[in-house]
Structure formats: C-alpha cells, structure tokens
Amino acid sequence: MERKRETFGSRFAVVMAMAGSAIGLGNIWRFPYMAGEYGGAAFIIVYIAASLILALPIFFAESIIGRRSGLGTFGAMEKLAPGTGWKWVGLLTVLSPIIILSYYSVVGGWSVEYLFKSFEFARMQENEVTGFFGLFISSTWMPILAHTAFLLLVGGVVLGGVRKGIEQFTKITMPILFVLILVIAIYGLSLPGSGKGVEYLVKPDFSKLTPSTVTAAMGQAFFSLSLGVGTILTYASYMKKDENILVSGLGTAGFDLFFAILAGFAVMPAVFAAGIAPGAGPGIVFETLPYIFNKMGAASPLLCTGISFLFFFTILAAALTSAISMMEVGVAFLTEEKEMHRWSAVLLITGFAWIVGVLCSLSFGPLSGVKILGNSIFDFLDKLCSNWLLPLGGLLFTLFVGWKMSPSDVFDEFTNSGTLKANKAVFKTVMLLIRYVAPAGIIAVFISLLV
C-alpha cells in the first residue's frame, strides 16, 4: 500500500523551511569574511547579482523537479526520466549531502560549545580567550560530545516529520532569527568606531573587483542556497501543486540575501571597532569575536554575557536548519526508496554521520597528521562537496529541466497549469537562464578552481 505523502501547510511554511535550508553558517560565519577578504561592497554587489542571475534559476530548476515528481532526489530523476542514466544524478546528490552533514555537524558543535561558554567570555582573561579556540578543535573529546550534540538535536526534529518536525521548527526558528541578527546588527552599529566597517559594506571599491573576486562571490551565492545537493529539490517535493514556484523562490533568495547582509553588518562593524583586519579569514566568528565580546566585559559584564549568547544561539539555530534539511534528503530517499521507518532511517543516517564526522573532529588533533591528497579530513571532504560536487549537482540539475525535461512539462509546473499569468510573462527569461546561463556560470567556477 502507497504511504500517503506529507506537504507543507501553507506558503509561509515554504518559504521558512526553504529559507531555512538555505540560511545557516554560510551566511553568519562564511558571508562576513568572505567579503571581508574580497573587499567588501564590491563582492556584495557581485553576490547579490550572482544571486539572482545564477543561483536562483537553479533554485527553480530544482523545485520544478522535486514537485513535478512528488519525490525526493533519486525517485525524481528516475520517474522523469525512467530507464536512463539521469537516476545516478539523484543519487549523487542524496549522498552529497549526508557527507556535507557529517563535518558540517562539526562546526554545528563548535556552535554549541560556544552558546555555553558565552556565559565565560566576560570573566577569561585575553590569552585564554584568543587561545581557546586552537585548543577547543584540537582537543578529543569535547568537540566529539558537541558534534555528537549537534546531530541529536537535528535528528530529533527530522524525526517529526514534515508537518510536525521541519514545518513547526522552520515556522518559529527563523522569524527569530530576523529578529535576534538584527538585534546583533543594531548593537554592532553603535560601537565606537563602527562607522569604518559600515563603509566597508556600502561603499565599493571596484579596484578590488578582481577575477578571484567574481569567482568567490559566484561560488558564496551559489553554496548559500544550499544549491546542488538536492535539498531544495526535496522540500520542493512537498509542496503542494496550487503553491507558486516563482514566489517561494523569490522569497527564499530575499531572505537568504537580507539574512547574509545583515550578518555582515552585525559582524563587520564590530571588527573594525575592534582595530582588527576586515581579512581576518574564517576565524572572525569563533576567534575575533569572542575576543571583542571580552573587552566589552570590561565594561560591562551582563551586557557581554547577553550579546554573546544571543550571538552564538544565533548561529547554532542557522546551522540547525540547514542541517535537518541535508538529513531530511537521505531521509526521504530510505522511507521513499527502500520503504524504512523515519525512525530507522533518521537513526541510520545519524549514525553515519556521526562517524564521518568523529574523523573529520579529530583530523583537528590527534588525526592531524592524516591527509588525503594534502589535505586533512576535514578539508579535504569539504573541498569535494563545496568545490565540486555541490556545482556539478546545480548543473546536472539545469542541464535537465533545460534540455531532457519536455518544455511544455516545465511550462506547466512553472505556471500551475498555465494558471499563472505572472510566471507566464517571465518564463521565457527563467529558461533562457536555466539552460544557458546558470551552466556558463558553473562550468566558468570550474574553470577559475582548475586555474
């Protein structure tokens, strides 16, 4: 007997579960350095039309297929295309994913570490704080308990369900969220000094707008999305037929665009404050900051002890809902295609996950030494996903709504039956960007990583 398939609620519910997916630490932690590094306003600008112009068409490329099928990413592919190969590009992207969970749930225990130890930073002397990091991934087993952490709290919310686990997590989590990085902002603006990183953001400086410059912020809005892995392509699939592509995509992407500028001002203000280099790299987050939020100890104990903690309470619910949507596509791949319980599939996935990542802790410490290909654990399955696998999914994902996918299919599901008028009007632009555009983009990404 055929299970009946669980869908959202409602048009909001979409949106927050797919804004969720695609706002985590890409956004808090990998957006503010990232235009750190790449000078600022004119990496935003670039971003924000790499957003729009690449990235987004892929967004309605994967949730074309995800609901014009009903199924996750291996199903879809082979009840579009039954009996071709276009089924091993879904389950390409059903392990791409639970690879991605299994170190990112590293970093996700970073964050968890961190939301308690804000109760610290105010009373730690300098050293101890520009110290602790080093010596907290370094360590054994205090990074494999908040990994191990991280991955309870996201499996049990995927074991709700749609309805009752993702939807009602998404639907509270990230208003929020909203709320508490523009809290941060606000706060990070009326620093002392502030007034340099505010300008850093919003004034460019296109001397700066280099090739390596283009590709990264290509590469930002394309991982932001969460693009390639077939997460949106999942929730896609439960959405219900009457629901307008075209609005959850734009509403998806606006948020995921405000949420990383935002962050981006709650960050970058406070670092210029701090006479530290907007370049500081991937350690502003969980090095710099702490070391800010200590000087404002100083001064003021509670004050530090409230801004850290909703600081880094922030950045563990972003890393929740990116990571329950990479769960939820191996999830539904196991009770689709092989018939599991949730439970047994949730439980499954945890469990591998869990391994994975125990490796990808220790390469940290006493695992250091190990590499593959000159890198450690860590880097090393990070470069695979982010560098290749998460691209050549977006753009096998194109090259079939583009090219194998009946356009007169595409049409339908763009437009619910032609239904639409507004997607009608801009249907012949989104194609002319799924099948031309977003691949140039891609294989231009490729490119710029084997130069």
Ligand code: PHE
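Only the largest set of C-alpha atoms that superpose within 1.5 Å between the two forms is called the rigid core. Numbering follows the first chain given and starts at 1. Since we're looking at a predicted model, the values are computed, not measured. What changes on going to the form predicted together with the named molecule:
- Put the two forms on the same core and the Cα of F59 is off by less than 2 Å between the two forms.
- After superposition on the rigid core, displacement of the C-alpha of P269 between the two forms amounts to 2 Å or more.
- After superposition on the rigid core, the Cα of G85 moves by less than 2 Å between the two forms.
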Contents of the next structure:
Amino acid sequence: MERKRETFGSRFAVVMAMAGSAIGLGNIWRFPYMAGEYGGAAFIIVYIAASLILALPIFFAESIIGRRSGLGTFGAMEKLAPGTGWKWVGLLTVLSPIIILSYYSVVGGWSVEYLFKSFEFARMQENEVTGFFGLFISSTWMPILAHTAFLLLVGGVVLGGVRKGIEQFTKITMPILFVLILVIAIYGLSLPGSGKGVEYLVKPDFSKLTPSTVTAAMGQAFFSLSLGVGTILTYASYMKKDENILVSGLGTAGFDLFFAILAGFAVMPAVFAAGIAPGAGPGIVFETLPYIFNKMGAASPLLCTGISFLFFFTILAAALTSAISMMEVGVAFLTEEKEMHRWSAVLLITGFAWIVGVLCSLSFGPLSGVKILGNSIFDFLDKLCSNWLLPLGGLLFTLFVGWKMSPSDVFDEFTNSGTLKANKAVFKTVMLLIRYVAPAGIIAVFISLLV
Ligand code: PHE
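Moving on from the form predicted on its own, kindly provide the form predicted together with the named molecule as a structure.
So here's everything in the complex, that chain up top.
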C-alpha cells in the first residue's frame, strides 16, 4: 500500500535539517578532543581531506539512494535492489544510529546538567569547578536523570513528524546556533593566552601523523557528517524531486566543516588559557570551559552565567538536532516497514536507547570495571560505531551507487530527471570518487586498523 510520505517544505529546510543532523556533539565536543589527542593542525588537515575525498562522496551516495527510493534505509534497498542481500545493509544502518543514539544521549545529558550548573559556576571555588566533571559523570543517578531528560526531548520532537517536528525545530535552532558559536569563538580568541591555542590549530606538526591519526580523522569526518548510518539517506528521502543533491551536499558539508573549525577556535584557546593538556580526552569541553567561566565570574558573575548558559545551550541544541536524525532512521523503518504508529516507534526506540544509554552512563562510575575488548562500555560503543560501523555503512552505500545502481538512474537523480543542466565533468568526477576513491580509501583504513 502506497502511503503519502511527508517531505521537507523548502530547500532551506532541507539544508537546515541536514546541517542540523551533521552539526552536533561531533563538532563541539568530539572534534576538539580528537584534534587535541591526535596532534592539532596535522589531524585537522587529514580530517578536512577525509571530509572532501571520502565523506562527501558517501553523502552524495546516500542522498541518491534516499531520494531515488523515497524510503528509509531498509525499504530503499528492497526497492532499488529487490530480493537481494542489500536489505541487510539497510538493516545494519537502521541499527547503528540507534546504538549511537544511546551513548550520544549520555553526553547530551551532560549538557543538560551543565546548562543548570551555569548558574553556579561564578560562585564555586576553582577546585570545585575543575573537579565537578569527574564527580558528576562517575555518580549514579544524576547522569542517568540527565540522559533521560535528553532522550525525552528528542522523542518529543520526533513524535511531531517531519514537517511539524524536525523541520520546525531545526529551522529555528540552526541559525541561532551559528550566531552563538561565532560569539563564543570570538570570546575564546579574546582570552589572554589564546594565541597558543590558535597556533595549535593552525601550525601542523607532521611528525604527529600516524596511521591511527588517519583512522581517527576519517572516523571523525564520517561521524561529523552523520554518514554510513542512513541518517542522510533518510533525510534525503524527504527531499522534493526538484532539490539539487549536489548543492545540498556541498552546503551541508561546508556548514559542518566551518562549524567544527569555529568550535575548535572556541574551545582550544580556552584549553591553553586554562593550562590544560590538549589531549586531556572526552571531558575536555566540560572541564575547560567552566574553568574559564569561573575565572570570569570573579570579575562579573552575570557575564560568567550568561556566557556559560549560552555555550551549553549551544551544545544542547546542536546535540538535539543530531539525535533527532538518529532516531528518525529507526522511526522511518518501523513506521514504513512494520506499519507501526509513529508514537509506538518513538517509544520503542526511546526505550531501547534509554537502557543501553544507562549502561554507558554507569560505565563512568559503578560499571567502570566492566571492559569490552579493553574498553569501557561507552568507549567500546563509540569506537565500534565511529571506526567500524560508520565507515562500513559508508563503504557499502558507495558500492551500491557506484556498482549496483544503473549509471543512468544515478545521472537521473543528479540532474533531477534532466531538468538541471548537468556538467558532465562534475558528474564524472563525483562518480570517480563514489566508485573508486572513497571505497579504496575506506578499505585502506580498515586494513591499517586490522594490521
Ligand atoms: N553528526 C553528528 C554530530 O556531529 C552525529 C551523528 C552521527 C548524527 C551519526 C547522526 C548519525 O554530532
């Protein structure tokens, strides 16, 4: 039975929703600490290259599959390659965003907590501020409560549907986010001692380049652009037939890169000004910034509270728009393929992500002794997704578009059935990237991981 499917209302809405998915904790929380851990500018150069050469082709591939089929990942594979094993790829990419959602929501919860904490930073002692993060994440109940609150917010928006929920929310949030991160970056740059942070971000030290830097940079590029897990595919399935796939892909990738670099400039100078090692790990944003805010508090408590609130609000809003896109992949699957009501689909996914998220949250405290292949539950899931599932999904999507779909269908999507003037050279280059360059690059990184 053909059901009428929702679509995004305008090109602006498409780009904002896709950028909303792409821009998130990956940019503000993960990018700065990855850059810090893997050598600053050298990592950033590889990350930019990986975004353009490996990630962007996957973005186009997902857009083509999604819009061509007009279905979520599983249905898309069944429709475009009926009766083949490709549907398992569809299923894999339904499951992986739900796993990401589970641990992502834990960090989203941290930003909820810090939003409230903003009202206290000015009054706290310096050692209280620096010690707070460790105490908080290792405690049992508060992080779980925050994770629950975050997940309920996500579920609430997804329940509203594509137009009224996702589109409305991202259209309002994303422009505000850009202004906020700009303000915060400018503020970060004005801090005394910020020059060292800037230098760290722009002066590459290529001796820091190792295979693990390349793997991490590729994982970061995929994570940041929400690739390999069917989110872009699903959003593209809500795109109207007259949107330009090339333009929306380039637009989203451009916004995402710009935002990550801005976040780097907002965070790294503060890290150096606070005298914290750039490789201090996942807590870096949550440890460093409050320290700076607390210092400001001595001069002006109001400014401290205001900037801190703005900063954590930015993180929370960015995290929400991304988490929404993760949940939507599963919701599209359950409503389209399993004929479930939207609300039961949202409930089911929220429940699953809640349980796994609770385990992730506890892995910083009571369950810190539980190790999977030497990693805590949280780290294991993050590494499993970023280093393996995302690239694997991305690889399979490029192979599907490059080798399984007929080139004329792909060309048809590129040109919106011939209504857009296609530049043959551009098309050829994109196809070259989709067919050869991106798959070869991903396979090379997999091999280096295994060796
Ligand atoms: N791109 C999001 C971020 O940067 C994370 C994400 C990954 C979203 C995978 C959807 C799917 O935070």
